[in-house]
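One chain comes next, on its own, written as structure tokens: the form predicted on its own.
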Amino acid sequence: MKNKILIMILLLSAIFLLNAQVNHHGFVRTYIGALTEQDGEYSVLQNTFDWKLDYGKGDVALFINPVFDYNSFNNNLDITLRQVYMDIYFENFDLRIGKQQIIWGKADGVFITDIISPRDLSEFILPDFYEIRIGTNAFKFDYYIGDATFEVVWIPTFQPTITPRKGSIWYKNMLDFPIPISYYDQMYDVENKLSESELACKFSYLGSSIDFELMTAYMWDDNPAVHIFPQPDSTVHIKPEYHRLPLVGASFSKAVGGAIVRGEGAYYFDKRFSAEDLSVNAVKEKDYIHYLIGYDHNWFGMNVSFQYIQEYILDYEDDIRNDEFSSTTTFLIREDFLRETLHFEFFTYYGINNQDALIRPRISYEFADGFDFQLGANIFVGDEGNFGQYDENDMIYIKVRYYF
């Protein structure tokens, strides 16, 4: 903790003294959480002070996002940097080195390209994909050719997926196994050198009638594979390892009749997935297909959007313990009231193989000038997948936040 205080003591100190102009903005929020199944319990009562901080001077700019989060609970402040970063501009390219947030793809809620940078799974996928998205060291370059852009982003540093900890509603123990464990390694880490950095490219065309990005990467799987190793007494070792996992993938959108009409694939290479049999080293490699087709509208002045999203194991296995083909839907529905003060929206994942779902209604209002009072609910059903597994954590929430 000291250490990070005076880190961000001396960077935003070297900021001020450039004797310069620096533009800053952010937001102040207190984000109350409680469980409805469990009596009204606290979940979340967290205070966050967002602060993003722009200087630039000629074709040189820098920026640096410092992120103060207050948790009641254990009167813990966790200090962070979510992103620092500089640009050097040119006439045909551009640079930007430092820890970024990297935005691909156009799926809304659900990542698919969009895995240059790792997530923070800590609340599941209930904090904003700001939010969600970790900083990640990186060096981007963006070469401008007319309507077209060309990204090569050269990751030197892995970050791999943060995952609720234990004791969290969060956590869920995924190594239920009927056999005693005799020994669970630490976690494998990925060497900080030259021969483990990941490595992306993107081309990207923005048009009149259509735009597109077509991308390719060599990057880890920021989740583990879980290795089980059968012993002679019965029991089985448990190491979890990560593995390179190469991809190309493609995204698209179009407008069509008054509507938009996006898509979004990527195919993976040899992606490790978990066995049933426990006789052998459980994790098989398998290409995979992600792929998500959506339609966007507005009807009757509400924004609608429809999401299809479906996950496909290739050269599949019976023993294998996810399904061949995974379907989810998601639908979202949004209204302004009151001069766009006062907003509505309802949105909602759909797991077609195990019919559970997460369903999101929320409505903010714009109270006063830079405030905003955010009430919601995280509702979900099922009995087991990937919502259903959370049934008894149902909770409202208010949110009251101020931009500055």
Contents of the next structure:
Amino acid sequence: MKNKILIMILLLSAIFLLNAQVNHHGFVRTYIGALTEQDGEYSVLQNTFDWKLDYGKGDVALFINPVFDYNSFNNNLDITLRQVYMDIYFENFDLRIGKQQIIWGKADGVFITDIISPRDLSEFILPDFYEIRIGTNAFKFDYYIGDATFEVVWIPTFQPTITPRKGSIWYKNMLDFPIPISYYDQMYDVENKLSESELACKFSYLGSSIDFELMTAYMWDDNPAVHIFPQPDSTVHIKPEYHRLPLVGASFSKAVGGAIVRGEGAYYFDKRFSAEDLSVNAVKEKDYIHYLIGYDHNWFGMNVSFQYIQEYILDYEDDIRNDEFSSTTTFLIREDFLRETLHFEFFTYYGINNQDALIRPRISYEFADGFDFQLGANIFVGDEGNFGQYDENDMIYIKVRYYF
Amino acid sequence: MKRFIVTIMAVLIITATLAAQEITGLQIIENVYNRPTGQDQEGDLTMSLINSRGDERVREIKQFLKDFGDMEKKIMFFKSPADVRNTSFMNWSYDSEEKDDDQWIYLPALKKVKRISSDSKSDYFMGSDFTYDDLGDRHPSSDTHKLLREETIDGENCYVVESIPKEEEYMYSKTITWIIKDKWIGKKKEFYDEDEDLLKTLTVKEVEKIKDYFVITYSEMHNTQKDHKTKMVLKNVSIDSGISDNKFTERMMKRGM
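Take the protein just shown as the form predicted on its own and give its structure as the form predicted together with the partner chain.
The complete assembly is shown below, putting the previous chain first.
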């Protein structure tokens, strides 16, 4: 705790020295969540200070985004740098170097070609998406030709998805073995060297007829494949391992008769899937397609959005744990009242295969500019599947936030 | 002699009537629509939202616009309040009535530029009393115009034109506009709801002449039914300063001012 406070003082001092030339803004938030199925047991008691500092001089700019999270459960203060990078602007191209969030694609709340920044899923997908995305150390180069942009991203070191810790209400043990198991003790086996870095390219165009993106990437799968090695003593040895994941993808967005039609798809090569067959250590490599079609419309003053998402494993084998086809829909309706001070939103994911859902209604009111109070719920429906597995975790929450 | 005077008077009245009829409502609105406004313009826009209790909320925007011949591009960067800071909005509008506007919004939290539907023109802009459509240039052929009369407001001689939308579902049943005769600029505009009751009144408080162009620098929209209003002030206006075409791109939406 002492060290963290020292870091905070040093940061404040540095800002003070740069003084007026530094712009700073951000928010302070109190977030309390209670589980309705567990007699109102608190699942979140969090105070956050999200601070954004930017400084620019000529064609160079700096951005720092420290986040201070105080968790009332364990009296713990977490200090993280969500992003810290510098921008260098040239006539026709820009460079962004440092820890940064990079977001691609046209999908909302679904990750298809948006695979550059890894995710923090320690609280499933409930935090705001900009809090889910982890800043990744990268060199980003953007070259501009009229309304088109060519982007290259080089990520020198691999960073995986953050999964829920053991003991968390979001932790699920996927491996249910009736026999003793042992774990490989080194989880992150991707070495920090040039040959293990990630590379991604994107060509995008924004114009009067259509917006589109074409991308390709040579990444690591942010989630490990779980290899199972039967041992001579009838036990099993488990080794989570990260694998390369090359992919190509595209997305578009187009106005059609007053509505917006969006699409996004990616073809992943040799993605690893968990399987029953222990002769291949319970992992099979298959090509995989993930795509989405979306529709946004303003309907009687309400913003309505619908997305249909499908995942398809090519050359499917029956012992693969995932379904060959997996379909999900999302639905969003949002309306503003009282001169945009009162907002109502209803968002839902619905998993067609398992008939499970996550329903997220919320209402927020701005007492004054930048000061809002939010009341919402996360309701999990079903017995299995991405959402049904958390049926016990229905939650109501309040968030009070002040932007400065 | 008496007959001669009557004849002269009749000729004068007929001449005056013909002169008054020389210009139609459509021509007046077309003159306003085609009034030269320069190749490009930038300025700092401040919107003050005042409710019926007199409480005030302020929105600050930096805006750039440029005429590209058959289309006009506009980009807005939101400076305050803090929760919308660094958000940007871009609109491309076309001379062709057939083509809808293209609109995009950049939300810094999402870190991506999102195309949005231009079908929401009846939505109020940032909680103000101006709809997106009020802020744009409505094409003259979208309405049927009728010159009602001439009036003097604040010492300015105005044409008073009634405009009835051709589109049945349009948010206003009609508008009545007072247009300053020698400047072809609006002085006042009344908006009527679907029941033909007065909904709101736009009053132009200040017009400045900048580089031979008339620019509205202070206007006020008063919603008379809900008794709240929005003051819109444009400052630091610069016209024909040679804004680069590159200002109106995805790159600038993300990068900011």
